[in-house]
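Starting off, we have a lone chain in the form predicted on its own, written out as C-alpha cells.
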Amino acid sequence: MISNLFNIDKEIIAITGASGQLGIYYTEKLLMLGAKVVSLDIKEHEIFDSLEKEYPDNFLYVKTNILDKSSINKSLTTIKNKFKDSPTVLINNAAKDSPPESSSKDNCSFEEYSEEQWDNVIDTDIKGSFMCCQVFGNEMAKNKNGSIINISSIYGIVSPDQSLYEYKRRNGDDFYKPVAYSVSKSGMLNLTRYLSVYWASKNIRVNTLTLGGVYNNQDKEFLNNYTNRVPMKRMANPDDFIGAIVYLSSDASKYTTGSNLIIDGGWTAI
C-alpha cells in the first residue's frame, strides 16, 4: 500500500549522540511516528526521564561510548533485551564541533591547530561511527535487513567560508572553522559509499545526510553573515531534516543506497 510506504512503527532506530540539538529532536518525533527509538549517549539528558514515562514500551535510553567498542556491544544487548529485536536502523549523528561561540583554542588557524583537538573529531566523528556501524552493522547483516543513516555537514563537501567569521577576526579573537570537522566529515561520505556496496548483497541500506548550518542561538553577527550565503536566506531548523529521517528509516527508500542527500537552502548549489 502507498499509504504505508513511510511507515516507521516496525521500526528500532539507534540514534548516536541522541543528546544533543539534533538527536533530541529526532528522538521525539520518531517516537510520535510510533518508532523504537534507542537514545545512545555517554550522558543522559534530562528529557529522557518523561519520555520513558511518555513511551514505555518505545523508548530506551543507553549510556554509551562510541569510542569504547565494549560499551557499544554491551547497548547492543541491552536493546536486544529490553525489544526482543535488533536495531534495524542506525543513525550515527554523534559528532564534534566547533560553533562560532566555542573558544579560539579549539577554532584557531590551520599552523596553530593542535594534535589533541585532531584527535578528539577525529575519533569522535569517524571512529564512533566505524564501530558503531561494525556492531550494529554486523547484526543487520545477520538479519538481512537495515538502514544506516550517517550524519554528515555541508563542510565535508565545501570547504568552510572562512569569511563567515571575518568580524571575529576584527574583533581579535583568532577564529577559523577548523580543519578537523572538514576531514571529518567528508570522511562519513566514503564511509557511507564503502559500506553500502560491502553490505549490498545483505539487504543493508548505507547513506548520507549532509545538513547546512542549523539555527541555535548564534550571535547576530554570525546569523547575518550565514544566511546572507544561502539562497533561502536562513539557518536550517531541525524539522527541515526529519523527513528525509523518515524516508531513509523507511521502505520509501528500499532501493535507495550509497546516497548523498543533501539538505541545506541551497549552500551548495552556488
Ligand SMILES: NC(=O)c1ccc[n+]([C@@H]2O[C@H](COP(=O)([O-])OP(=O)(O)OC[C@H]3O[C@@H](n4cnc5c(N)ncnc54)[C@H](O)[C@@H]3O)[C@@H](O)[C@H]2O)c1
Second form
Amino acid sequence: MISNLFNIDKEIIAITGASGQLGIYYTEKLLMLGAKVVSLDIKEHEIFDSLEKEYPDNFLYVKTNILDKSSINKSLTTIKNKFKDSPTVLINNAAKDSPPESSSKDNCSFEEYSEEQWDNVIDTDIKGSFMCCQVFGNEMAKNKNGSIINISSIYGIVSPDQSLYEYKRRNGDDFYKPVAYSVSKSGMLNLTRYLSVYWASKNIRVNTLTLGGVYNNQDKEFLNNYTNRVPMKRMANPDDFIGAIVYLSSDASKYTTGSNLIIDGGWTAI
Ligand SMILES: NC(=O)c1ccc[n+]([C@@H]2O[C@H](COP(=O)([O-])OP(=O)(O)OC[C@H]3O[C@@H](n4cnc5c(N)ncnc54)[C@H](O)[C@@H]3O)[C@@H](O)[C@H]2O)c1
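Next, give the form predicted in complex with the ligand, keeping in mind that what was shown is the form predicted on its own.
First the chain shown before, then all remaining chains and molecules of the complex.
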C-alpha cells in the first residue's frame, strides 16, 4: 500500500556510533517512527537511560567496539536475545573525524601527518564498517533481507577546500583538513558498490549516504567560510538527513542498491 511505503515499524535498525551528534538524533527519530533501534557505540549517551524507559521493547544499547570483531559478534547475540531476530538495517555511522576545533596534531600538513593518526581514522571508518558488514551482513544474507547504509562525507567525493581553513594558518596554526578522513570516506563508496553486487542475490541493499557539514558550534570564521562556499548558504542540521535514512531503511528503496545519495546543500555540485 502506498501509505505504508516508508513504514519502518518492522525494522530492527543497528546504528554504529549512535552516541554521537548525528547517531543520537537518528536513534530518537527512528524510535518515534516505530522501529526497533540498537545503539552500538563504545560510549554510552546520557539519554539512553530515558530511552530505555520510554521504549523498553524497542530500544537497546549494546556497548560495542567496532574495531574488535568479537565485540561485534557478542553484540549480535545480545540483539538476537532481546528481539528474537537479527537486525534488518545496519547504519555504518561511527567514524573518527577531526573537526575545525580539534588539535593541530590531528589537522597538520600532509607532510607531517602521522602514521598513528592515519591508522586511527582508517581503522575506525573503513575496517570497523567492513567488520560490521561481515557480522551483520552475514545474518542478513541468511535471512535474505537487509539494508546497509554506509555513511560518507562530501570530503570522500571531492577534496576538502583547504582555503576554508586559511584563517587558522594566518593565525600561525599549521591547520589542514587531513587526508585520512577523505581516503576513508571515499573507501565507503566502493565498500558499498562491492557489497551491493556481492549480496544482490541475497536481497541485501547496500547504499552510501553522503553528508555535508553539520552545525555544531563551529567558530564564526569557519561558519562564514563554509556557508559562503555552499550553494544553499547554510550548513546542515541533523533533520536534513532523517528522510534519507527512513527511505533507505524502508521498502520505498526496495530497488535502490549500490547508489550514493548526496545531501550537501549543493556543495559537490560546483
Ligand atoms: N557531523 C558532520 O558534520 C558530518 C559531515 C559529513 C559526514 N559525517 C559523518 O556522519 C557520521 C556521524 O558523524 P557525527 O558528527 O555524529 O560523529 P561523532 O564524532 O559525533 O560520533 C561518532 C561516534 O562514533 C563512536 N565511535 C568511535 N569509534 C568507535 C568504535 N571503535 N566503536 C564504536 N563506536 C565508535 C564515538 O564514540 C561517537 O559516539 C560519521 O560517519 C561522519 O563522518 C558527519
